[in-house]
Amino acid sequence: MTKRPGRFSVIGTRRPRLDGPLKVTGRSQFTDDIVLPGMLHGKIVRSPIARGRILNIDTARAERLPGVKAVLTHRDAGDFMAGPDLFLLKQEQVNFFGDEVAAVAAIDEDTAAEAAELITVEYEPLPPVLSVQQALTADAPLIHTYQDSNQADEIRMDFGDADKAFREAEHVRTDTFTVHPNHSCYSEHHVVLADYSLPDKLTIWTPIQSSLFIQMNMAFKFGLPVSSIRIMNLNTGGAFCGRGGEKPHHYIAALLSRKAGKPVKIQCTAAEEFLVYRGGGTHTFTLKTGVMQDGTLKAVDTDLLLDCGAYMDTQFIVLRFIGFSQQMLYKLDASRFRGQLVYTNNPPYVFHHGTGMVALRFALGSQLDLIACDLDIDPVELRVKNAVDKNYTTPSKIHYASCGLKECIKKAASKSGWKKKYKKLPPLQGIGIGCGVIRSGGKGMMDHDTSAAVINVGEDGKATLFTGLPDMGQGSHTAMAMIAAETLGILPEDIRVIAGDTDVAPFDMGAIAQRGTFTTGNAVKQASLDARRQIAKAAAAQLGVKPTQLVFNNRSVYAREAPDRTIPFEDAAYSTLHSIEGRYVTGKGFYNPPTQAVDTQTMQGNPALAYSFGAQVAEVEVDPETGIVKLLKMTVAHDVGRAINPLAVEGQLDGQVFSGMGQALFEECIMQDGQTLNPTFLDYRLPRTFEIPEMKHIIVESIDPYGPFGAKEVGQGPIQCTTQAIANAVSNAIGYPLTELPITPERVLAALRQSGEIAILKD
């Protein structure tokens, strides 16, 4: 049986996840499942106020409690820095409700909790700074006294001549949009198990997106070689940008372990999740957009104020990603951006889903609908007119080798029945569209974006694939197995994927920046080609042809010109090992996209090879009595390059819509005096399964020239479209623009009052 040109045996087929049976039967191991001999349990003493001076810390009673094996304060940690501005355990001042002050390790969790309660900390409360606006006032207290202001970071990006573009524009609109703090809502709580009982070896079990980052940072902080840090990343119960690197509890567990000489586990409680999660802070966008009367976009000028919380962490990344992203979706003459990251006494934030781009797309997408209304242009037509396309280069020199944005917009509009519904739906029903773009990996935090892979093929034809790429529930390991299987001509179930142990797994930057399928997938393909070449040498000798004439398909190896001359793949692997050479088949490969990091002076460059695009249409119904929004339908189109596994793509689209509707309609950390008032998943409103709308999937395949088999991402691209589509649909339903996320019933009712809709209904 020969392969038809351009057709695949595995790629593009609908495959269940290889780890599915283990997870649904409860046999998959997570960090909290690991119990080591002599393991202790740790607890952290946290600040009960948002800002204050530490006058005294008394640990005597805790140290005397039977079963307590170690107590940590600043006297033990010293000047240990867990971040650029974050002392691990505080000596003089606390800066947010939940700041780490002390820690204990004991023989069981109850004893550790009791010991933590016995530590007495005396505070002098100080007036907290709780908003960006307050923090920027001239008389605001300095949260970090070594700085001149509460501004943590500022970035300016200016591409093209914005002043000229605005002078030429025939219509200019300015609006302000706000996205309130939200939580990443992992299914697995933050947890770490550290074993530092040997002086020259630290082993960490924890759910993480990048084992590499935590390995390198811990090696640097503890003064150890990188090879002395072993990261065990088993299964990860969700990440959503929130597990990109280490947090204070990782370092605290390691220090407790070193002091006690035993492994120490720290498991965050439900309430602590709202102190350590590092989700998204308040984003306030002021957007000015210039456009011609025919709808041609000219320029976008954005001013962003971003609540950093008490410590900066890696939030500087958010400003830069947002600055680049505003000129990546639609063709512009110019793009100008100013972003300010501002310290407050709120919990430290980082970002939730897509590095701030979900918030940006809500703001830009909402304003685009307002401009369409101003100009009396259909919102779909306005987007198609300005959408980027293949071979387009943005003002910042980002280049698109593949692009299915226009196809996504058109197909989503067609399948949703947009023309029949826009402005024609019954009162309080609405329809809205949203679009997005996101890169697939690329240069960023390091000079390279390397992934490596190793694949061993046994004499029985079964393969073992070693990868450093974590699977956080997105099905990456199944996709990697499919890429390897297609290359070797076998089936995904013939491949076992081994990951999560830095002592075994090859180098990988991790599951960040939507790089898994693209970058690690290319590495897996290279490793599989290497293994195939080794097998082809022995198989060609058996078949009497050249290795280049062989086809690997359907668990068989045969000559392209004589498909009847075939040997089973298993036999080919066996003969490779049991030959005179005695070769054991090990394929090795790595991939580093041949791009350059963005120039730090001009902020120009093309950091990635591939970019994915999407469009979604939302349909909603608004209850005028309660303000509750019901999401009825979502039509979801996404440009994935090529769908490695269409079943997994649809699952990702469903998951992104589910999460996006949560951010659009429900999710908000209600803050008061620096404290979260709804710090449990009972009080923090999340979408429920019965609220999932009717879904229509559209997979657009633009076949990227650089991706493995043409594939790109389907990670955090779709969620960029969801929030703006829902927001535009609600605004369409009530006839009044909504400028804040989430769109809570209270905000809907306020908008209805503003629009006069309630008065009309009462009449």
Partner chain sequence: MKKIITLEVNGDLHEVAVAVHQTLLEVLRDKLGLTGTKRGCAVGTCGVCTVIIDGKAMLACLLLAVECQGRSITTIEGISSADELHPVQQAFVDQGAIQCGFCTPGIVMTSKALLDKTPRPDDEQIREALAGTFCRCTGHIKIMEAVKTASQYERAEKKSD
Contents of the next structure:
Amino acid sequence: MTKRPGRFSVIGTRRPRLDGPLKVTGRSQFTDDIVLPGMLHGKIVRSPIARGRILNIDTARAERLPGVKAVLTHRDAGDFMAGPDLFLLKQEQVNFFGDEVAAVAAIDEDTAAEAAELITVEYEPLPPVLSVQQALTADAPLIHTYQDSNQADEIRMDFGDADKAFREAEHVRTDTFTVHPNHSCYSEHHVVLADYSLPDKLTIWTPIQSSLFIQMNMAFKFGLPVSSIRIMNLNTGGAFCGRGGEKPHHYIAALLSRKAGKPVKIQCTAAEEFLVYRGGGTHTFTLKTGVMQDGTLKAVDTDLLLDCGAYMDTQFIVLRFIGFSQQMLYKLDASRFRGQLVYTNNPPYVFHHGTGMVALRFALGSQLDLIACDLDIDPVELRVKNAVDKNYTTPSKIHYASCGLKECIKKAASKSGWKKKYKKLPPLQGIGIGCGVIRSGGKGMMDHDTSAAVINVGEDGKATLFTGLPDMGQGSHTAMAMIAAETLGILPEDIRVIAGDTDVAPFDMGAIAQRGTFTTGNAVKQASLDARRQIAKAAAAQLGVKPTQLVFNNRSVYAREAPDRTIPFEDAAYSTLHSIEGRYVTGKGFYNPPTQAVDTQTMQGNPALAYSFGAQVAEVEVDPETGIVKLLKMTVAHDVGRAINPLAVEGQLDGQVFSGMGQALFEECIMQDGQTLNPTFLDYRLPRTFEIPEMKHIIVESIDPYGPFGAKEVGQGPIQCTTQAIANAVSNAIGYPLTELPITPERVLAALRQSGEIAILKD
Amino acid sequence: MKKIITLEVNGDLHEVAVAVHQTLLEVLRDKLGLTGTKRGCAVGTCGVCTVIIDGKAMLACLLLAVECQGRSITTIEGISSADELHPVQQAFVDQGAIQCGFCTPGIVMTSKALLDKTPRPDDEQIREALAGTFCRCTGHIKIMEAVKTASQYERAEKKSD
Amino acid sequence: MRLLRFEHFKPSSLEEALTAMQESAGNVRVLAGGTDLLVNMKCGLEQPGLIVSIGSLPELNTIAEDPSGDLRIGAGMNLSELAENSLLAAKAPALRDAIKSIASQHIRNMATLGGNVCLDTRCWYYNQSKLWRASRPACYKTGGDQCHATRGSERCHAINSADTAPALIALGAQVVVQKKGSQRQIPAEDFYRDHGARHTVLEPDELLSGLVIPCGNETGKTHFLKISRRQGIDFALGSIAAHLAGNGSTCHSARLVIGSLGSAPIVLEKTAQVLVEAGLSQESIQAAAEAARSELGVLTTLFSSAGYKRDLAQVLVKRVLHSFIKKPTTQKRTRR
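Now the other one: the form predicted together with the partner chain, given that the block above is the form predicted on its own.
What follows is the whole complex; the chain from before opens it.
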């Protein structure tokens, strides 16, 4: 059996997830499925007002309730900070509806709920600050009194000579776009089980994207060595970027457990789910773009107002991501960005699917279509004309070693029949395109971006792969097994992936910033090569060749020159392990991309080695009388470098289009007085089966020089394209731009009225 | 107020003492240890806790356990054998219709109930049956494909019998 | 979300159920499918001391044609079973369509017709968790003296989203209400009150036991239409049922009923009059749609703006009337 050059046995094949049988039989354990002996149930007492002073907290009745084992307030937690500006349990003031004030642990959930209701908190309500605009007025109350304004953060980025570029531009447009708040809606609600029964060991079970961050933060906050903190991340029921770090309920469960001396589980209810954790707050973009008459883009100048909510979580990172992103997709002479993050008494906002960059892409992509219209250029041509290429360096010095953007745009256009449809569709049908770019891991969160991996090969030729990379559903454990299998010349099902327990997992930053396939993938490849070298010694001796001449493929080992004489991989592993001198087969590998975080002064630099690109075409139909938009079809192209597992890549594309269509057409937290009016899956109205469009997948492989087997991310890249494609398609259908997301029926009707083209009920 | 009731779950009879305000979901998970049925929204909007009762997909979070006496309850633990996945389960695995897997048991049970009644469902029937379920990860596309694949598997199985 | 404690009684006959209700009046709720009641209880909106379980009472689980040709349906009939019932499909396809449009198959597999007819009214400020509601003073529907949805209003504006309600009224159905020792039968239209906090005429000791759909002497056709944001598992943005009787383009009688835009189904009498006077034609449909817009009266901004509701009502009237002109296609919910 000869291995043809350039062909892989495992990489690029469609592989069902290795844990599929466990998940499909209900055997996969999620945090709520874990029951420990003596386990208590915790319940958090939350603020029922958006802003106010705490006058008194009375816990006496709760403490007297039989079955209550611990009651926690600021009197216990003291000045325990759960974030830079966040007291874990509030003593003086609450700042959002849902703010944590007290907590109880009891023998069962009913008792815990009853005890929580017996805690009475007296408040003196204060006028809340409900919008960024209001927060920035001179007489707005200060949400955090140690600050001199409600501005939580401000970032400016100036790359290239923007003034010059705008002077040179022959056409300049300024538009405003708004994206309303939305919510992550994980299937698995927020839940934590903490066992801090003994003072020197804290074990946390919880759905999370990065065990490392929560482990480090817990150690720091509790003054314990990192080795005393064990994070158990068994399965995570969806994350979508929002589960990168710990949240107050994690600390509260740990403190309750310490106080009661028993493990404590806190399962958030559906009602709390919308309070605890949400997507991005309101984004308001004022976008100015300069362009030449022939469509060549010159410069973009963005002013962004971003609602932080009451406390700072991850939104300061969003601000920076957006600032960089605006000059990463199309070639520009210059890019200027000013972003302000502003405290309000809305709930604290966090990363949400697409990490804010989706909002920017909607704004930029929508404006690009307006420019196309101004200049009478086809939107697809305008994008191709300005698209970045391989080896392009952006104004902020981000560099592309591989780039399939143009191929994505062209293929999405041709497979969707763009030329036959654009401007040729019947009234009220529309077609629109959207493009995106995102990095595959890289520096920024810390000075390094390291993943390590360990692989043990047993005497039966099966391997055990240890990784610290969580799999929240994206299929990374199967992808890692495929990378290891390809390298060792065995099959993915020969590999058992051990993950989710920091006591055994190698060091890994986790499944954040689209780094899994690229960074951990490289580490797994290194570890597998290491293991292969260890086996190669014995096999080479047996075959009488040099180890470098060996081929590992399809569970066998042979010399490249003599493919007829093979040794089963199992035998090679056996004879290595059971050699007289005694050996082991344990491959170790790590990867830390040789890049540097951007310079903190100039904001320039290339933090990541690989970037992925995408383009999507949306086709819609608008009901002009009800304003309801039907998404008919999505043609989705994504440059993944190389598809490790095309089946999983398609799954990622599907999921992100689904989430993107939600953000484009359905999902909005309707806010009033700091409260969400529609905090249920029923009223929040995510799309369901009937709303799913026809999907066409196009996988573009630009073969990245640094990626494992050429692979890059497919983590949050595709969703960058979806909302703008859909918004552009709706604008195309009704002949009037949509400048707000989500595009609700009422907003469509308002746009139709503005356009004056279609009167309601005109037959 | 507690009652001792007999529940028929996956063909087995369980005698359990339950409080009358306990839902079937709580009893399945907390008393019978059948944690394959997941706890989702608990107010009937997500389909995560779907079980099959007397042939129909129902939500364990909105059923009182005491109301389930004398009814035949099937949970995700009850549809595969020791050696083999149920064709619906196999189809979900093969088609990549699983991502995080939290909603998967409920969607598998919903799909099984559909196929038991409608062995060859069309697109509209699949959408209708699954509209009460919610999968944030897969976007439902591969799930709908898996239901069609399961339908083929079941027919192939019947032929070979 | 969990339920709080209560007593549970499973009667073996309707008589037993009515006795229990009379004895505990005010502190009792009947449980049939549970898909509405248990959610409300989990949210702390209702906390009855006693639950009387009527879901499996044989008296309430019947559907039959009576000697006069009218259709009698027990309130305990399951929605999925009704959706597939051939007698209902033949006698009252509009009601069948309304039933098929309710929530999701999961919910319909559990819920009953009576439950939907009595479906509690909904509101952004009412259908919330206890914690959520603690942020505001109690409203009319939770024992207070104000309406958060329509500030300054003298009554509760929670919306009646029962999909079967407009269909039943358009069909001229009668609602059978029983209590210990007595029974009354009232037109479906009179069953509802235009008051979100007390949206039906049911007394605490009364129970909705069944519905009578006049099919015997009735001529004419009925159509139902629901427009929702999502096609599955969603309450209507607006719904409509229309019953027209006549020959060709003439129209002897017309009943148009709009659902989900107010606290009670809205019977459009003037709009119906337009059709009776002008017959059914493209022009009269347009006139009727415009008449409906002005006939609606004051609308709440709950869930959607009043303007949008008005637009939608016009669309609903137009579309439902068009379905009388068009060749009847297979009854599907409107594809967007």
